[in-house]
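Form predicted on its own, single chain, as structure tokens, below.
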Amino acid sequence: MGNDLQVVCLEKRWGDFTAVDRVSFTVAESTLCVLLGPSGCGKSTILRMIAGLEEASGGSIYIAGRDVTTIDPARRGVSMVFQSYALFPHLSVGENIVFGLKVRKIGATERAARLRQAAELVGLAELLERKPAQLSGGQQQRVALARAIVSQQPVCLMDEPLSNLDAKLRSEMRSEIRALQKRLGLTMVYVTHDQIEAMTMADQVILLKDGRVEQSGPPHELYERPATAFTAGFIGAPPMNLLVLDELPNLNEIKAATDDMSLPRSPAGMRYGVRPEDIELAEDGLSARVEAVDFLGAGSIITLHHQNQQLLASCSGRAALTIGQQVYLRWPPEAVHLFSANGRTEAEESIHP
């Protein structure tokens, strides 16, 4: 069966409040797996419960199919990689890095083998005799990683762990810890409330909202095939505009942006999603005001007005637009993406009645 992970119905409940409800999911083993979502939406509580340190209300945990739902967290077969650090002060890098071997009393041979080939992996061979106080952030994120290497655990678990980071190193710590967890062959479950890190990282993404999944699938099928309207405005950078389409007075205008004249009959509550990278500025189509120009270097991000609805638009390079100045919109019909009144498309539908 391998090193996969399986949670089943997963549950949290703090007194009348809810924070997992019946959250399942796989994943496969020597992958990486992304939960995803906003603040609150219990992506570290199931981190926490998977590894033990919170007690699940309901549910089962399967770790190479043993139940490990009330299992002690040592005797898991997990490693995990904290927001904070939490680093000794007191203690060499080296020391630290070994400190849980030596409380499973792994012999001293043994622990410096491993000590070598961990800080090898993640650069630290020179550095094992400072204190983490003469370590960068990105350096003593790099002791919590060569940690949970040593321990040389199946199932490596990550919370927020370069959250602390600026963004370049936030961008060089990602690519390094996707290509150990593909040297290793590591089954790892990281948690991110960063969009942009779940599509540059992740085998499998599970987007959260409100304790419970909204879609789980490869981080192209959630950019590519939204199922519901929330996935369509959180994935994306910037996330795809949704108008709503009973609240603009004149649909001909939607339609004359994309020579497409299928819109629903009825399009009461329904929400027309169109991403700003498939619009382009053209002689007609959909009349809309320019709000701002955000030049970024490589593109611009344009926000315009459609009536009473705001829109966004990508282009590369500078946007030669002025502040107020009226344009006209167009996209590719395979471009729209509609959704109902509960925020799901028709399929969702067909399948969530």
Given for the second form:
Amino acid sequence: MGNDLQVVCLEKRWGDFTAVDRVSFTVAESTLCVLLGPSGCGKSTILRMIAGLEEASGGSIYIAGRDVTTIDPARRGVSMVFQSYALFPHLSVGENIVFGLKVRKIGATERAARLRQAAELVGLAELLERKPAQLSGGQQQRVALARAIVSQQPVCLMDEPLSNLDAKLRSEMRSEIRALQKRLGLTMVYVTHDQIEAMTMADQVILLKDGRVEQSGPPHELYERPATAFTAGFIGAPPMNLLVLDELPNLNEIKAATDDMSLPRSPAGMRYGVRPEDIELAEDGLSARVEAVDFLGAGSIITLHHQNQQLLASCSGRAALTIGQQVYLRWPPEAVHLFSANGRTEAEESIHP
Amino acid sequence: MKHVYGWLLLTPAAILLIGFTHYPTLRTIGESFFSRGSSLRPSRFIGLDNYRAMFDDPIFWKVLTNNLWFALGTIPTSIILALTMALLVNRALPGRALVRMAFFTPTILPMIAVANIWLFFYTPDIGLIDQILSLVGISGHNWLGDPATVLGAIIVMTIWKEAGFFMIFYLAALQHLPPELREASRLEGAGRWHHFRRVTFPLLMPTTLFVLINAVINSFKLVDHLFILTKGGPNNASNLLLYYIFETAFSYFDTNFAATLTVALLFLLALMALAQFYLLDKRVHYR
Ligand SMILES: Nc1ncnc2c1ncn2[C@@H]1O[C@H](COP(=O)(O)OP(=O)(O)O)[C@@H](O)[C@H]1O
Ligand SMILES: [Mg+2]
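Structure of the form predicted in complex with its partner chain, please, following the form predicted on its own?
Let's see the whole complex now, leading with the same chain.
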């Protein structure tokens, strides 16, 4: 069992509005679980219910096998990093970090030792005397991190901790947080709307939509086997192309892209998914017109139109194409994902009739 | 050319400031070096004689002491009360808007109206206080007529009026504090009182300084209740510096001595403002 976290059928309602709807998942000890989803899908609400800052309307939360659903936040064994960092502006960095240890009446010698250790882990040892306002965004983030580490709680909760940082710092902090989590053996729940963070950091991703779990599993599984059109469109950058089969006058053209892979006979409302990175330019196949080429350095994103539908394709290097040019596209049959009218795959269909 | 334009823009503000602040101040200081003029003996330069007279004037010392007690009686209590009320109404409680308004009402009433309400409270025998006390068998007392109770009575009324005003500033400051700070300390196990002492109160220091300066200035500015309630009496027991200046200037028509007293008041206020800024500066600016 260890320090695992279990959420069972968790619910949150405000009046008639259901923000979190019967969400269940388990985070194994010393693993990192990412709650992923668009803004407003209930990620923060779930995290705050785990922390005890928000009362659950239904369901239970277990930490290390203990039911903590109605227990005081301070006694649940969780630490939290807030999106806004929530540093105390009048206290120095050092005082901010040991604030909780003082509240918990931990002796001065141990406090100093833990402070030193935490400050070194996050690279703040030189800045302990400063006030938060005298730090950069990245450094403030580290203070918040150190405050969570120093409490030595088994479960660490993070609510979009990197969203206020610039892109470069963000990728640095991503790997740093992941390394710390592994090194300290923390059980971590990490909230983000950024699928790149989820893909790079998570052991397990819980993808949420409108307060419900859309799909959960290891990142590669969500990428390779999206169970729904929503997952397919959310995971991966650029996102998976989803062609509406109804709107294509001639299905033979699309079959040509895959050596005549058979398609269902009644494609009403069906969507045909293929990832931009699986699309290749070829001599024959699906015809398309080049609308735009975005050169990103290591590769390019090509925006294409087939009939009235848009497709994105990514290729390495600089694509030697001109706007308006006619090209042919091919992709392997195993790259195709078919979603039925309600957005689920054929395989999922049989599970959710 | 640019300069001319700049000066033109400044002129209206400068005229007001000079006409109504700087010139009167200098004029007052000037007047304080002259004797009281009459039709027989015109006013003449007498150097520091007025100041000597002021230091020898027992009433001056009396009103100064009164003012000190008045400040000590009103300032800490009204600030503590203001902060307590602000913390109370900053929480989600039923009828919050109503409670806020109730706390704030004394502030929006004109001074004269307030004084009249309290005059009714304090009236011997038939006033509210005496009527309530008579229920438990305590006989009537002339609150405003007894030198031992008159200053206290004024202090209580002033606190009643000021606390709601200061509450508004604290309420505004409290609403600017991010709620995550409380959440962060809650996760660490800090109770309400601990959070208040270690986080909220220090973060409210700029507001406290602002309120404190206002409270000090107000305690020297009080004049309107005294008109209605006591006229400074009995026997100057409730007389305060500004009312004494008013009396000197407009009842005794000794404008030169009133100017001298005014200079003393200005000096005291400037001294206190400076002291507050210097002493509290270090503890206030955390940004
Ligand atoms: N205190 C609240 N009262 C009512 N609705 C709320 C409250 N907090 C959040 N919500 C709603 O719940 C939904 C989920 O919010 P949140 O968990 O913050 O989303 P996320 O963190 O995924 O962006 C949103 O639609 C939001 O408007
Ligand atoms: Mg959120």
